[in-house]
Structure formats: structure tokens, C-alpha cells
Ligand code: ADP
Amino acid sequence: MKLLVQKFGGTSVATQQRRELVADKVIDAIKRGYKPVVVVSAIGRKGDPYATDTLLSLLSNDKNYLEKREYDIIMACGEIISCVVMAEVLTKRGLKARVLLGGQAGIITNDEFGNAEILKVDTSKILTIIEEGYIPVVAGFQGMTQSGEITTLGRGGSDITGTVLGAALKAEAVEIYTDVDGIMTADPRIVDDAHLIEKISYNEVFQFADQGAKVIHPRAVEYAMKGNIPVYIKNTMSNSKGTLITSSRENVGKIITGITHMASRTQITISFEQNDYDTAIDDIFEILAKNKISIDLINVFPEYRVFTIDSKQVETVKNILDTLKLKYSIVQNCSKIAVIGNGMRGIPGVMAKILKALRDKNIKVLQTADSHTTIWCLVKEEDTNIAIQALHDAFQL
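Can you give just this one chain, in the form predicted on its own?
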């Protein structure tokens, strides 16, 4: 039995016209010889009647009244509504559809409400429904504890539902439908000549997702990689073949696969010269971790420590450093640009080429870091667009 998981995002099911396009994709999968399993997100985005954020707006902003358990119940409603609406569309098109909540689909989680971890997936019910001639229409973004409590998987959790079901069912592939043609070499709103990446590795797309490109949830990539399930990123509104995410990438002669970025970064530097010697400097990363501060672009030198944080956490970090009586310098309004590509592994001169491209545009690089397949550069936020275009041109993407 050839199984195919098709996940449709909120924009894909937002209107009746688009839901008909979803039905077209499902019917096309059947014509290709697949037994489809459909996963849907809540309808639309904030402001649309049944979007998750719209449902949450019915509550006050004071989270002292409800426990996280109750929040998960209302957050799960959007996907449930979407499932039933989509099932009706499929039925009107002559198909048999059966709606399943995340827990009914066999997704069993821990009780970390709001950001639950999946413990196991029992596919028996889905397989029985398929054998009976139905198309399972599964509510994304949610699961159920072993005691029967509804949980949600965190923002973007419908992608996780799609890939975890794909892996558990040993599906031929997972198709994730959205409102873009696939993964691009750069943000097309910034780079006019950005183009579609036809094939990309799990590692590369994980870097894209982790570094700010909203193409697929990073945890969804992890599940796909563990199950070695091919994933396609496609557009519900077009017939583009999309981007294939798989374990390896064809050698297309490119050192760099693409460029993405994260805005709203703040750089903090703590020097021993300003503070003499203080053990708090050596312990600063542990102290920040205990206060749930996420840090990145860490550089450790004998004379100083430098790192970046999300700008939303600036005041919290400043309060911690002030309490420790540490002196520090701070640079706000930065962007972290990520240059990503398996092809750079073991190739000399990539960093030099990046720095030259930025220098030629008079862009100051505040900090760098690198791995085998990614190089990061911190620049001022005002230089972001010029920097990305310069790098896109330099590597002839």
C-alpha cells in the first residue's frame, strides 16, 4: 500500500476556493496511485474567524485564570473545525473522509501542555480507516496524553504532525502545502532574482528553518530525518514541483545552497578589562541558561565574551548583568545572516569571499561564527537587505 501524507497549512484551507484546490491535490494523489492521509492546520491566520490566534483572543491576556491544560483545549479547536470543513469538501467531491483528532490518530505525547513531546505513534486506527476506504483527515498541531488529555505541539506543530505520521506510517513521502512554490535561494521580497531550490538535504533545510526561514518547523525536519522520509514543500495554488527535502543532495556545482536571516538580534560584549577578573564572567552562559535566556553566535576569547540574543530579552539580560555588577557593551538592532550549503564543507576561502562581498558594499561585520555547512555574520539591521543581495550575487545563486 503506497501511503502519502499531505499536510495543508492555514492559508491553504482559508477559503472555499482554496479548499477546492486542496481537494484537487488529494484527488491527484489518488490518481498517482497513493492512499492519502490528509493533515490540516487551523483555517487562516489571526483575524480569520477560526484561526488559533483568533480563538485565543476570546480570552483575556491575563494567564493567571487558566492553566495551560485549558489553553491547549481552545488552541486545538481551530484544527478540529478545519478537519470537519475539509472532510465535507472531500465528501462532496465523491470521496469518503474520516476526521481524526491528533490523539485519535495515535499521536501520544507527554503532558507538557503548549509544547508537548511525542512519545509514540500508534498507526493502527489510521490504517484501519484506510483499509475501510476512507481518507483520514487529521487535526494537526495536537496529540493526547496517555491519560486522554488534549495537548498541542507548539507553534508550527502541524508540520510535526505531518512528518511524524509520515515516518510512523512508513509513507512514500510527505507533501507540505503552503502559499509559496517551495524553498527559495533567498527571500524573494529581498532578492528579485531568488529562485526555487529543487532539492535540498535535511541538514540544509534544518539550518534554513532554525535560522528564520519559515518553510518548515525544525522539529518536523528532525522527525523526517529520523524516518528518512522524503518531504516536498509545495504550493497549494500552483502546480510547481516544489522543493524535495531528502537525505542527500545532487551535486549541482554550487558551494552555497541559499541564504536566510534572523532580525531583531542584540549583541552583548563582556570584557575582563572592564571587570578585572570576575568568576561571574566565566559562569555567565550557565547563569543565562538557568534564566531561560537563549543565546547564539557565541565567541569566547581570553579577553572577552561576546554573544547575541533575541532583542525581546534585552531588558531581562541587562537586569541579570546589572545584578551581577558586570560592565558590558551592547549593540542593538542587528541581523544574523546565515549562508548555508553542504557544498562549502572542506572548501577553502568561503569566509573570505563572504567578507569581501560585504566589505565591497561598505557593510560592517560585527561578529561571525561557522559550522561545516553554515556561516553566520552579524550586521546592523539597516544593512540586511543589501548584505543578502550582495552574498546572493557573490555566490551566483
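Counterpart to the form predicted on its own, namely the form predicted together with this ligand:
One chain, no partners, no other molecules: that is all that follows.
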């Protein structure tokens, strides 16, 4: 049995007309000889009537009334609505469809509500449904604990549902349908002349996703890689070939694969001069870790320590530093730009080229870091788009 998992994002199921295009893709898969398994996200994006954020806005901002468990129940509703609506569209087109919630599709998780981890996938029900001639239409982004509690997998989690099912079912491939033609050299909303990347390795896509390109969830990439399942990113609204993600190393000869960024970063500097010598400075990373603060772009110098955090955590970090009586300086509204490419390994001059491109646009670089496959530059948030375009031009992507 040739199985194909087809996941459709929020914009793909947003309107009746788009849902018909989704049905076209499902029918096309059947014509290609596949038994499709459909996974859907909630209908629309922020502001749309049945989007997850809209459902959440029915509740107050005060998180002190409900437990995280209850939040997961409302957050799971968007996908539940969406899969029933999609099942009707498929049925009207003459197909047999059966709706499955995450738990019914066999996705069993731990009880970390809001960001649950998948413990196992029991594919028996999906397989029975397929054998009975139905197309399973699975609510993405959700699972269930062993004891029957509804959980969610974290924002963008429908991608995870797609690849985890693909791996568990040993599908021929997973197709992730969205509103762009595939993975591009930069976010096409920022860079007009961004190019489609036809083939890319799991590793590089993981870097992309992990560093802020929301075109696929990083954990979805991990599951696909573990199961060695090819993933295609495609456009529901076009017939573009899309991007193929596999283990094979592509883009040979290209130094840089693409550019992405993460907004809402805050840079914190703690200097010995400001604080005399204080052992708390030496212990700071450990103290932050104990408080579950994830830090990034860490540079350790004899005179000072510098790092960045998610701006959402600024108040918590300030409290910690104030309690330790440490003085610090802080730069808010930063953006971490990541230039990604397996090909930059051992190639001299990449950093120099990046810095020159930014200098030519009068963009101040607040900090840099590099690994074998990524170079990061911290800039002010307002410089993000110009910086990305400048780097895109400099490397002729």
C-alpha cells in the first residue's frame, strides 16, 4: 500500500474555494496511485473566525483562572472544526472521508500541556480506516495522553503531526501544503526576488526552521529525518514542484543556502567593570538555566559576558539579575539574522562579506556568532528587512 501524508496549513483551508483546491490535491494523489492521509491545521490565520488565536481571545488575558490543561482543550478546537469541514468537502467530491482527532489517530503524548512530546504513535486505527476505503482526515497539532487528556504540540504543530504520521506509517512521502511555492532562499514576504530551493537536506532545513523560518516546524523536520521520509513543501494554490527535503546533500557548489531571522531578541551585557568582580557573573549562565531561561549568542570575554534572550523573558531575567545585585546593560528590539549554508564550512571570507554588505547599508552589527553551517548577526529589529535583502544580494542567492 503506497501511503502519502498530505498536510494542509491554515491558509490552505481558509476559504471554500481553497478547500476545493485541497480536494484537488487529494484527488490528484489518488490518481498518482497513493492512499492519502490528510492532516489539517485550524482554518485561517490570526483574526479569522475559527483560527486558534481567535478562539483563545474568547478567554481573558488573565491566565490565573484556568489550568494549562483547559487551554489545550480550547486550542485543539480549531483543528477539530477544520477536519470536519474538510471531510465534508471531500465527501461532496465523491470520496469517503473519516475524521480523526489527534488521539484517535494514535498520537500519544506526555502531559506537558501546550508543548507536549510525542511518546508513541499507534497507527492501527488509521490503517483500518484506510483498508475500509476511507481517507483519514486528521486534526493536526494535537495528541492525547495515555489517560485520555487532550494535549497540543506547540505552535506550528500540525507539521509535526504530518511527519510523525508519515514516519510511523512508513509513508512514501509527506507533502506539506502552504501558501508559498516551497522553501525559498529567504522569506518571500521580505525578499521579492527570493528563489525556490528545489532540493535541500534535513539538516539545512532544520537550521532554517530552528532559526525562525516558519515554513516548517523544526521538530517536524526531526521526525522526518529519523524516519528517513522524503518531505515536499508545496503550494496549495499552484502546481509548483515545490521543495524536496531528503538526506542527500544538495546545493553543492553554493556557499550559502539561504537567510532567515528571529525577531524579538534582547541583548544583555554584564561587565566586570560595572560590577567590580562578582562570582555571580561566573555563575550567571547556570543560574539562568536553572530558571529555564534559554539564552543564545553567548560570548565570554575577560571583561564582560554578553548574550541574547527572547524579549518575552526580559522581565524575568531583569528580576534575576536585580536579585543578584548585578548591573547590566540591555538592548531591546533586536533581530537575529541567520545566514545558513553547509557550503560555508572551511570557506574563508564569508563573515567578512556579510559584515561588508551590512556596513554598506549602514547597519550596525551588535554581535556575531558562527558555526560550521550558520553565521548569525544581531541587528536592530528595524534593520531586519534591509539587512536580509542586502545579504541576499551580496551572495547572489
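Since we're looking at a predicted model, the values are computed, not measured. So that the term is clear: the rigid core is the largest set of C-alpha atoms that superpose within 1.5 Å between two forms. Residue numbers count along the first chain shown, from 1.
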item	value
Residue 304 C-alpha shift between these two forms of 2 Å or more, rigid core reference	yes
Rigid core superposed: residue 324 CA moves 2 Å or more between these two forms	yes
Cα displacement of residue 32 between these two forms reaching 2 Å, rigid core superposed	no
